[in-house]
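We begin with a single chain expressed as structure tokens, specifically the form predicted on its own.
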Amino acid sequence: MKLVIFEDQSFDNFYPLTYLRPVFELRCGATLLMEKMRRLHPGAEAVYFMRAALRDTFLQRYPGARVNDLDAIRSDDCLFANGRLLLAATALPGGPSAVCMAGDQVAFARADKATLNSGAAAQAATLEDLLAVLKGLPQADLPADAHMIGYPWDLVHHNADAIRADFAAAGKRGVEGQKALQAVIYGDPERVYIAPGAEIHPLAVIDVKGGPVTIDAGAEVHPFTRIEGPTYIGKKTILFGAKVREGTSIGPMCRIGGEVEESIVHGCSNKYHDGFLGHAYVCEWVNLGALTTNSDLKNDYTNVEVYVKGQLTDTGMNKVGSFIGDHTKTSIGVLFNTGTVVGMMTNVVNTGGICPKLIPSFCLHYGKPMKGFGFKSMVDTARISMSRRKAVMTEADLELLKYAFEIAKPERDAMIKKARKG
């Protein structure tokens, strides 16, 4: 059987998080959305469908993956899974050919080889055409513990439960790394997994009374750090006297200090110093300067609105923080308002006040958006940032950055023009 994981047309609801990655490569819990799908469907060969511009960099991360290959799915029975599906502990149901709809989008579909190679399905020239045909199949239902993610804040909202599900699925418990005698596990030690190569220094506290905690391979937890479960700390991440509250996922190779609550840090990003990050999603290669802080609760406790495709959208939630794109940097003392969207590769400088709720990509933001020092300078900074993790920007990476620069151009230019007039 083939497991066909695909993006639908809602990927831009997740900008700036999805400029450089398909939606199914977003993190929720300890793993990426696509990793949960593959875990729950072992033995199925994965075939991925995404925007053409993402293909080369995706293949860098997953050499040998089948990408945008329509012919590959006609030779076998297929299970089609929308990349926005958040699966917990239940696989998508088997059985005869059927489809599950989420609004006007396919959530998942089962189609046997005969269905895929007959009638209108056999004539489909694109995956979109094929999915349109599959919409006519008998109806199926999502598992009760599955969710269709519609916006970035949904990932944060479901993160704590996803951490619990990932911990249970991994089935690993106990201390395989190093834990100093003066470090404390507060609660049931069966709710902790400290992986080989991880090191817990003296005077660190891992509180699992609210949920499980995983400290992955090669991670370091320095003195005076407190971690509250459910939490996942990724490989080779270092915590420097951090206060990590419940519902937090931190990806690989991050440097984290200060207070973090119910947030997702995708990977390879820094929040080294004091400052609060709450109910937020931070992409890769981000550096948050000392005392950078986001609000995640309005003073009147009403629902938070977030900009999606240029329009303020009611999240239906009263706790929503920031969504920060790849390669963005902040200076010391930057203050983000509740529900702020910060584009990718932007340099945000403190001016003493609270930043606006929408900051465009690829700019200098000094009280208002400006063109800054240009694309080449931004790329040079990104190369330096990546080299600090011994990573190299490839030609494919550069081409994708150029693509994202052009995609973000209309919004950026409009906001800069408006700021000049103001």
Contents of the next structure:
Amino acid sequence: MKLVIFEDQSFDNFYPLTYLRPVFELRCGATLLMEKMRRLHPGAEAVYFMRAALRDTFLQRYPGARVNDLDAIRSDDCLFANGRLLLAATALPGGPSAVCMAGDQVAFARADKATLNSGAAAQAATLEDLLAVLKGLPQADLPADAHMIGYPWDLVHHNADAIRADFAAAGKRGVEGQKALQAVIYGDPERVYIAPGAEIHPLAVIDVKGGPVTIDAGAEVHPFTRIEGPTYIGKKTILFGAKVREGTSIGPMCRIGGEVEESIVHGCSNKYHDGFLGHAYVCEWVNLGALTTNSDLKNDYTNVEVYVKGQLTDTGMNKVGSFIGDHTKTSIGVLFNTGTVVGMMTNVVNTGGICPKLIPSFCLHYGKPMKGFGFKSMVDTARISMSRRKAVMTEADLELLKYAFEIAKPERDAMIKKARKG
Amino acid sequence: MSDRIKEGVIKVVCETLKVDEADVTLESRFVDDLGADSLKSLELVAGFEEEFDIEMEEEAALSVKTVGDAVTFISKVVKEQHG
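The structure above corresponds to the form predicted on its own; please provide the structure of the form predicted together with the partner chain.
After this comes the whole thing, all chains and molecules, with the earlier chain placed first.
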């Protein structure tokens, strides 16, 4: 069977998080959305469908993956899974050909080889056409513990439960790395997994009363760090005296200090110093300067609104932090308002006040958005920050950055122009 | 060199860098003589774009070193974009 993981047309609801990656490569819990799908369907060969511009960099990360290959799926029975599906412990159900809809989008569909090679399905020239045909199949139900993610804040909202589910699925317990005698596991030691190569320094506290904690391979937890479960700390990440509150996922190779609560840091990003990050999603190669802080709760406790595709959207939640795109940097002391969207490859400089709720990509924000030092300068900075993790920006990476720049340019230019007139 | 552009450039320079008009000549260097740091340079570019209703290519604009060179550069851009 083929497991066909696809992006639908809602990928731009997740900008800036999805400029450089498909929706199903977003993190929720310890793993990416696509990793949960693959874990729950172990016998199936994965085929991925995404925007064409993402293909080359995706293949860099997953060499040999089958991408945007419509022919590959006609040779087998297929399970089509929307990339926005957040699965927990239950696989998508098997059985005869059927479809499960979420609004007007396919959440998942299963179709046998005969169905795929007959009638209108056989004539479909694109995956979108094929899915339109499959919408006519008998209806199936989504597993009770599955969710369709609609917006970035949904990832944060479900993160704690996803960490618990990932911990249970991994099935690993105990200390395989190094834990200093003076480091404390507070609560049931069966709710901790410290992977080989991970190191817990003296005077670190891992509190698992509220949920499990995984410290993945090669991670370091330095003294005076307090971690509250459920939390996931990724491979080779270092915590510097951090307060890591419940519901936090830190991806690989991050440097984290200060206070982080119910947030997702995708990977390869720095928040070395003090400052609060709450109910936020931070992409890769981000650096948050000392004392950078986001609000995640309004003083009147009302619902937080977030900009989606240029429109303020009611999240229906009263705790929502910032969504910060790849390669973005903040200076010391930057203050983000509740539910702020910060574009990718943007340089935010503190001017003493709270930043506006929407900061465009590829700009320098210094009280107002400005063009900054130019695209070449931004790329040069990105090369330097990547080299600090011994990563190299490839031609494919550069081409994708150029693509993202063009996608983000209309909003950026309009906001710069508007700020000038203001 | 248009007097209107020269006057506009000097006005933006004085407002942005908080310097007296008497201290600004065509030979004045933004960084060495007028104290523009990197952020002030960006503000100058934004100020010139607003003053003359033009769009300048960032790297080219930031490579301009003196007030006189800015007047020349902006004159060219104004001609290209406004005829």
